[in-house]
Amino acid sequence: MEPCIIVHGGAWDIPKDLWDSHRRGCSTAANDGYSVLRKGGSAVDAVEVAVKSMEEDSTFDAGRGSFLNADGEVEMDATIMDGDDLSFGAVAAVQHILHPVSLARQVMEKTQHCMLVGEGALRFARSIGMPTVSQECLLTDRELRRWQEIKQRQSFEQRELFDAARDRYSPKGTVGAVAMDQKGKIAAATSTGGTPNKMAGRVGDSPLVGCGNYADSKFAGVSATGWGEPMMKAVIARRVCHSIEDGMNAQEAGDEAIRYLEERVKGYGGVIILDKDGNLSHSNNTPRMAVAGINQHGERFEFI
């Protein structure tokens, strides 16, 4: 198999005086993780760099940069599986780690378990040496201001992020990579900050297998973002490869789910696709999405 990736960095109204640096994180991101495959690397390989690079740009939301709880601190969920024997590796609301994408990747490696969440996730990467960091090395300025303006307002929706007609935050995106290697494995790893001014221990889609992320090489690997209630309710990833596996191509596979969030549970978001023929695609019921990829025949692309 020639090698593909692609991912993406959220799907909201994203404003245009952003379109350059989503487009840049996106690019580099999806350059990174295909450096990886063509020197032979894994899917897995491939999907973790991509997304460590963008956990470390705080154009989007998650690792550096992340949105704040209520209670003002980070949390951030992530998860990684392999599409070949179907594991995958899970954190949710855990902090003080600056890539929570390789936190998954430990515990679906090095322990028993598919996720670890809050003080014991924490507690697991410093047992395995994983670097920590302070609050203040995830915590950007804007996202200060921000939190404070919140709560300086009377009600706050979580709709307001995804619907262009109300959005006053210029909120950031949850981001995601899925990849083929040369094996034909596919993976998908995506991971997020959250929303903002979520309580303190909420969990969104992006960790859940099947919610956030999926991924089985015999059919398709997929990663969400957007609204992460209504896409748990959805199971939006898994719905996907489902499709794919009932006979839908990528494309369509994507809309049909985009198109049952919204009509079935009132849900904003987006997915990326890639099937196990390599086709990429991508679908979104929100103003725009950032994705960039490489396809099989090693051509870039990008969408905002």
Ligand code: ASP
Contents of the next structure:
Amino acid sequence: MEPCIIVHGGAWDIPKDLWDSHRRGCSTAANDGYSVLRKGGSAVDAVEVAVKSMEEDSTFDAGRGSFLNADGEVEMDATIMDGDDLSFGAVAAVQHILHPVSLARQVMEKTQHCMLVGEGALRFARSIGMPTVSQECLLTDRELRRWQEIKQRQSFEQRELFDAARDRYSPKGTVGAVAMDQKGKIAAATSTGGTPNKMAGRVGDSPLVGCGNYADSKFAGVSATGWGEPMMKAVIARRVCHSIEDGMNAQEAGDEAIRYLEERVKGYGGVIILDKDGNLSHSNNTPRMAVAGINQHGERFEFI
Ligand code: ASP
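Taking the form predicted on its own as the starting point, write out the structure of the form predicted together with this ligand.
To see the whole picture, the full complex is given below, headed by that same chain.
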């Protein structure tokens, strides 16, 4: 098989002054993941490498640059899934880790479980020698200012975050990647700092299997981004795969899932999709979505 990869850096009303950094961050991640695939690496390796590159880049709401929760702390969620045997690993509400996606992979490969949360996830990271970092290392001035501004307000509705008319507080870039390797394995990974001012302990769609992420090498891989609560209700990533199993093409399946998200649970967001034939697509109902990829002919694309 010729390998291919698609990545996203969030779906929201991305202001013009952030287009370049989103484009750059997504393209770099796609290139990094693609070089792994070209060298014969697995799709799981490729999506981990791609997501790590965006976790490091403070443009995005994942790893460094994550939003602060209501208590002023960074709590992150991530997952990675191997579409051959449907194994996955996930971490949620985890602190002090620069690369939650790598911790999620270790959960998949080194434990008998699929998901670890909070303090337990951190203890596991320490037990396998994964480096931990201070909160300051994950925190950016931009997010500290955003948090302080939100705290000065009388009330704050999570829905406003995704309302284009009030984009001052809009979330930016949760990140995700879906790849297919030379053996036809499809893998998907998603990582996020969640939503600004979320309650401590809040977990969104991103680390939940079938909600923010799904991969089945027989059909497709999906990574989602957007307002987590409605996306969880819609179990959106699995819905896309299910539609593809039922015969829709990737674009139709993504469009259907986003329509359902909006009509059934008034949600906002986007999905990237890679199907077993190497078709790459995305669908969203937000003003913008940052996407980059490299198809099976080696052609690169990126847009916002
Ligand atoms: N889905 C993420 C969450 O709700 C946020 C995002 O994708 O922007 O945690």
